[in-house]
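What follows is a single chain, given as structure tokens, in the form predicted alone.
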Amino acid sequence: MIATEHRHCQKNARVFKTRVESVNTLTDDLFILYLSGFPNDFDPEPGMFLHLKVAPDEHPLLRRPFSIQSYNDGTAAILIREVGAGSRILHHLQPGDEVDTLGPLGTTFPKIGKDDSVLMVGGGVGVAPLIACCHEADAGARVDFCFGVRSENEVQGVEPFMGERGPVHIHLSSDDGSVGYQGFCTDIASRLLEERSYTKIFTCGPWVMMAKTARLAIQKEIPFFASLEVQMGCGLGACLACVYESTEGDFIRSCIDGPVVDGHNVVWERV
């Protein structure tokens, strides 16, 4: 059974043609796609995503969903990891190429107000919507962003926040030890939770990472919001290809009930 309270449509969504401005390759499989040509009133909020048709022909058939990392002066930055045919096509697009785009789609992270102290835990391409949240944080807030990467070459998008100025504090970790703490970003999150009090926890990234973060949030009884990024079919709530089990005994559609959901309502421990 699907949750009784959900969005029946993506009220702000529309289909339009965007244009590739550039493709910035970070590593062999990680890159940033910059798109322009959005409608004048296009105004995405942190957590929303775009559903991209990767090629003009029928293969690959399905669109690919990607969180919007930033949107400035009419240009969107999309962080993508090449994992298959669709993302490989996007990686090799050239400036001026057109991309059939559906968006903006999905739910958003709560706004970070001046009285908030927020712990963010992100890894891989899951850092993208959290970077968007950082840009929108109130100057009076406190944000501790546990930013996990494979290696230092994957660190991007947080340069404006490095150092001790402003509300955002970056805590880097890497698998290979080339930057920051060598280990999991959840290790840093666990330590910070022992040192500070937080009003909210945000997370996005690999399922194992988010499940560990969920356990920390449940233990500390802190409001917890997760972006459930997953492959989707339609992106409009009809195909049921992106469902997650809810603690209430029904299902969450990531595309339309999410991707940002109350993390306390997700069954994290899969059998």
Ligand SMILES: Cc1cc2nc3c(=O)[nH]c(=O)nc-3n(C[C@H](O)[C@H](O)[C@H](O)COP(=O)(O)OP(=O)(O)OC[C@H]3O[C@@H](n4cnc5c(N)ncnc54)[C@H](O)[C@@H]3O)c2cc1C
Given for the second form:
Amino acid sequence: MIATEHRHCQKNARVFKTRVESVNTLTDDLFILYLSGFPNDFDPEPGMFLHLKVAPDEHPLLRRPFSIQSYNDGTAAILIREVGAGSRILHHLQPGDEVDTLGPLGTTFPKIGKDDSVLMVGGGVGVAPLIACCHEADAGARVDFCFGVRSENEVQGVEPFMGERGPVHIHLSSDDGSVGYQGFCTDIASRLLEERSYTKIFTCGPWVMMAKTARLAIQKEIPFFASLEVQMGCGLGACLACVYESTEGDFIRSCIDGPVVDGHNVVWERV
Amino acid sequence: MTVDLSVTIGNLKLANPVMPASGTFGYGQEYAGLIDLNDLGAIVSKAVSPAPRPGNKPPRMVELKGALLNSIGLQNPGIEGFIEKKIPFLRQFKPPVVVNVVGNSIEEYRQVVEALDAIDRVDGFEINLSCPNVQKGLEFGTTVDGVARITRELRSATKKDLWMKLTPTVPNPGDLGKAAEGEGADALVAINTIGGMTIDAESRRPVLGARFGGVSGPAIKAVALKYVWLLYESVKIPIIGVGGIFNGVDAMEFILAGATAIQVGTANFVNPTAMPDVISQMADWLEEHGESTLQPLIGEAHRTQGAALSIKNH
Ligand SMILES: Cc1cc2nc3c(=O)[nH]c(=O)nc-3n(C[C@H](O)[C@H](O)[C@H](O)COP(=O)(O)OP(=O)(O)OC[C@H]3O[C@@H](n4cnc5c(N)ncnc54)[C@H](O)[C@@H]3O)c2cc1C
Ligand SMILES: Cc1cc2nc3c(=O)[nH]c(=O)nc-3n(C[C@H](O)[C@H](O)[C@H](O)COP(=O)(O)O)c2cc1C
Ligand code: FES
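Provide the structure of the form predicted in complex with this ligand, given the form predicted alone shown above.
Every component of the complex follows; first up is the chain already shown.
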């Protein structure tokens, strides 16, 4: 659901303990965390996230938000980049360790129907929620997935998640040219937009990449959905820490009225 | 043995002494799916100002070591928005509802109190005298005359319970407390966040969009405890302790320092069930220590001589 009216609470969110199944290291700073032990009725949709208490004590203090990349047979896969203390602790978890988990939280990407032709632009760990969307796409749909990485070794870990490619066409780009096109994934997106017509554009990743994608979507007047990664506090809509500025001049909570938002409604230019 | 956690604050009877710290629990709705609001001692709302406030530019929150720094900027829907959108929800619950009030002038505080005085579901007001994020709020909060004046004005505007939430960074908490008590406040709430900032050395600029913010969480507990202690020595009206309370033992420390009730703030962000957890941990504490009610424990640390023999949990 994309919130047109602001939501009152995170429907179905609960606090529970999950268990680490395994931690799969992909590169120096990239890994996949597999968690199990979710409640029976846990049923996340593409774009939703978990808010993890990474340590049992107060260091670090706040929970850390992570998108659910896939959820199958009671196990969630989360693609994580180690950037600080919290993600480092998660990287070093052992099978069987318990993780205090809050979720599922947030809004979702619109479903990809059989008549849809969707352009996806994802960078780094921002591909996680986009991959979740691909899994749920109807047969007959077409997805062009522009996927930007730093270098080739980041792709290998993520590829198995693309599953049966079905409707998904992957267009790789890398910073160092070790795989695909050398340059920005938004360059590829821009070219594709000249070649085909799309019903929707989805994006998730670094702000600059999403802002460039936004410019394309605005130019072409295509419905545009972005998953924002704004620093969060409660994850529940209570603290008002996670706001982004809307084009109407409001500050909107990205944890509850996002993280997936109507990209046309976001002020992308930052001073 | 069953323990009785009930306490009385002014005209309000609370089933237990635990309530949210303003601004950390929204208007209750956000947590309603995760805890039962009827289990709380009271419900304290986020700030309400006369007109809606958009709040500060992001980033608005940064984590520090053992603490948070926030500059939300009192974003709120204003009196009308509060009455229209929040009161219908709050009506469903049993615990008293106390509205946190903020303004840029005494007149603005008065406007909020007068407008909400007529609403039956509002049981009391918590007057936010110190928000480090709002410049003009400060002068009422830091001087004896200022506190006396605003308390007097608001006392004449409502018969409902009036709690004065005090500024932490003053040299004379006891004098401010006495000033509020002398003008008819029903209770004192201490403390609000402590002003602070943080700088990103790489980009060479302040991290918060608003530059300055307020520090909360475990790191301010010691400051809050001393404040409550000093107030207890100066006033007879109940004190509500707040600052870094994360569990039942933290809460008991505030009771022993002189608080009749406590508020849980930052802990709600870390653990959405923090308040019901604190309530049951306080009951466990009483039971384990052979106590049946809170009353004799309030301020007990003032009556026991010397320092603790064993120091745990520090
Ligand atoms: C809805 C949502 C979904 C997310 N999904 C993923 C995901 O699937 N995989 C993943 O690796 N990360 C994801 N993130 C980002 C992740 O939450 C942060 O990287 C993490 O919180 C950092 O914690 P830390 O303690 O390791 O680092 P910190 O020490 O807290 O921070 C280290 C650095 O990371 C930056 N940072 C911290 N929090 C965020 C944030 N929320 N967004 C962007 N930068 C941040 C800080 O500014 C700092 O520069 C998501 C964020 C949000 C809001
Ligand atoms: C995000 C946030 C928002 C707050 N908003 C308010 C507010 O609107 N009014 C107020 O009186 N205090 C506000 N406070 C202060 C808290 O009510 C409380 O006094 C303070 O956080 C100390 O308690 P803690 O350490 O348990 O968080 C806020 C605190 C935080 C962290
Ligand atoms: S993280 Fe608290 S309101 Fe969004």
